[in-house]
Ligand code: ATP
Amino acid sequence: MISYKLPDSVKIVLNRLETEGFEAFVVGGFVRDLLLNRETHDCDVTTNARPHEIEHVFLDYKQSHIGKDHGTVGVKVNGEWIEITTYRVDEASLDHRRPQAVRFSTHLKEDVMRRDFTMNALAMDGSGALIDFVGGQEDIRSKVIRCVGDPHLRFDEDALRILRALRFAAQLNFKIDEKSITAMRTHAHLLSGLAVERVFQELQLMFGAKHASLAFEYGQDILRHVIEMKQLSPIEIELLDRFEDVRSKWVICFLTKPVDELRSQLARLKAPKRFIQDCAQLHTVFHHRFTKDDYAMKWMMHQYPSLILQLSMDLKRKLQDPNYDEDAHQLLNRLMDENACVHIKDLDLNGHDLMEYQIKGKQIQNLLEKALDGVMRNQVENSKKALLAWLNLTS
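Structure please, single chain, the form predicted on its own?
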């Protein structure tokens, strides 16, 4: 039997609970990632100890009681927060997200059977030995996402699990078993009732995953319940994995739609304002026709962040956009490498320099803008002496 090495902080928690006469196991994603040799952070422990007993066992540790009503006590060990939760059974959900109430249990198996997917329903004791009631080890070996028990019940209990299944497929490069994907489609309409912040969080993790295309292969019809996006072609879906930047993937989903639709969808999902702005700018710049015109490229660099321009060029090239111009792309790269002067702050001349010539107020801004335009058009060298002469301020 394979035995896995647990972090010292986890061992301390398990050993202390066991010393006090309780059962204790690591559960959930921590165990899954340990088996997959993936970097893992959050650690959840389950035990037959009741919340007040957990508090007593760890009296000498800093504690968090935010989830105490649902049986969870957080304990800080060696600088890490570990959530310790009493075995429980969830009562039926009315909002398809959270149970009406929880009932504490004395059996590990009852606690495991309430979980979402078999790969997340494994338990591990302090020695590193696995306890598997649901075939989770085999599903991990086979790279399959399968619901624990009846998939229709699992998704009716918590509709967010539908997005989690797609996200896990994208992150782990796993397939979703047929019964689960069928149930996901049956219950997809429940997604509209979820908190948009949680939906956006799952979508970001999904888009940011290495195999984001899998989420769309399995669930493009499902995702349309939360994003009013364009229908992606098989080629576009495949191309999603060629982009690392999440903003590019969002723009691909809205390429044939007005930028205002992309902006309103992200706003509805309560995305950060900066993220909305970046995506909208990328969408706009993608539809700009770049040419090998030095001044025109500098003007684009003046209007938009360099990263957005580079992402746009990369998007055009990989999507084989007919308006993609390799010469224009090379020009952009050269100007960026040369740190081309495209903003007033890049000038070797500033307002204090102009004030020495008794220039004040709006005239300062006007002259700096004129100087910038002259530099961008290659009409004058970007040096204080040359600029002052060009502005007729020196004899």
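The term rigid core refers to the maximal set of C-alpha atoms that superpose within 1.5 Å between the two forms. Predicted model only: the values in this text are computed from it and were never measured. Numbering follows the first chain given and starts at 1. Compared with the form predicted in complex with adenosine-5'-triphosphate:
- Once both forms are overlaid on the rigid core, the distance between the two CA positions of M355 between the two forms is under 2 angstroms.
- Once the rigid core is overlaid between the two forms, D69 counts among the residues whose Cα shifts by 2 Å or more.
- For R334, the Cα coordinates differ by under 2 angstroms between the two forms after the core has been superposed.
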The other form holds:
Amino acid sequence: MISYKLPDSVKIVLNRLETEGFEAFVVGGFVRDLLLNRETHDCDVTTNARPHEIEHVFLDYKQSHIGKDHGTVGVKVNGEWIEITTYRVDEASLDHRRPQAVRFSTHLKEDVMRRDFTMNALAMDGSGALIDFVGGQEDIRSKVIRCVGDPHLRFDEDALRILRALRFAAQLNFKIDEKSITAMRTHAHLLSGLAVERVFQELQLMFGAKHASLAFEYGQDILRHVIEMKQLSPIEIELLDRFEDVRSKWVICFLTKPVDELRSQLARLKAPKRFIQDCAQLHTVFHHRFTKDDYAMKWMMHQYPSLILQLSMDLKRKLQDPNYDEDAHQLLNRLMDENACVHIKDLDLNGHDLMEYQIKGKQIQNLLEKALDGVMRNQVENSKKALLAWLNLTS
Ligand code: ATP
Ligand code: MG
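Mind giving me the form predicted in complex with adenosine-5'-triphosphate, seeing as the form predicted on its own was just shown?
So here's everything in the complex, that chain up top.
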């Protein structure tokens, strides 16, 4: 039997619980990612120890009790937080999103069977041996996302699993099993009842994934229950994977819609304000017709962050937008490389310099704006001496 190598921090936790007479296994995404040789961030351990017993076993470690009501105690080992949760069974859900009640269990199998997909239902003991009640190992090998148990029941219990399936397909480049995708479509209407924060979190993971197109190929109709957007063509869907930036992918979904629709959709999903602003700016700049005009380009650089301008050029180029101008793109790159002066703060002149010439109040701002305009038009060099002379303050 294959034995996997667990990080020391995980081994310490499993071994200590075992030494104290409890069962303990690492479970869920951590095991899946270990099998896939994929980098993992969070580590979940499941045990028959009750929360107060977990606390007692790790008394000499830093602990977090935020999740204690759900049976979870966080323990910091070698600088990493490990979440240790008592075996659980979720009692039937009434609202399609949260179990009605959580019951502690004494059997690993029960804890595993409540998990969403077979690939997420594997457990591993301290020696690195795999425990697989649901055929998860085989599904990982054949790259399939499959519900644990009856897909209709599982999506009815918790509709978030529908989005999780789509985002895992996008992250892992996995297929979704036929019965599971059918059930996802049947239950897609339940998505509108989920907390928007959880929906947005999943969407961001999905958009951020390398194979985001897969989520749309499988679930464009499903996703339209959570994002009111136009139908993407197969070409647009394919294009999603050519971008790394999440904002660009959101903009692609709203390219033919007014920017306000993108803004209101993101606001409805309670996206961070900064993210909404970035996406809206990208959408706006995308529709701007850039030309090889030095002064006009500098004004764009004055108004929009460099990243947004670069992303919009990249978007135009990859979408083969008729407005894309290669020369304008090169001009932008050159001006950015040169750190072109496009803001008052970039000037080699400031308010204090002007005050030495008895300039006061509003006049300072006016002169600085004039100086900036002169530099942006290449009428004057950006040096204090040249600017003072150009403003007729020195001879
Ligand atoms: P990620 O790599 O994004 O962390 P993950 O599978 O580890 O993916 P978590 O949210 O960290 O996701 O959850 C840990 C484990 O808990 C999952 O692997 C799965 O076994 C279980 N789980 C999480 N969410 C659900 C859910 N909605 N329904 C059933 N089981 C779930
Ligand atoms: Mg995880």
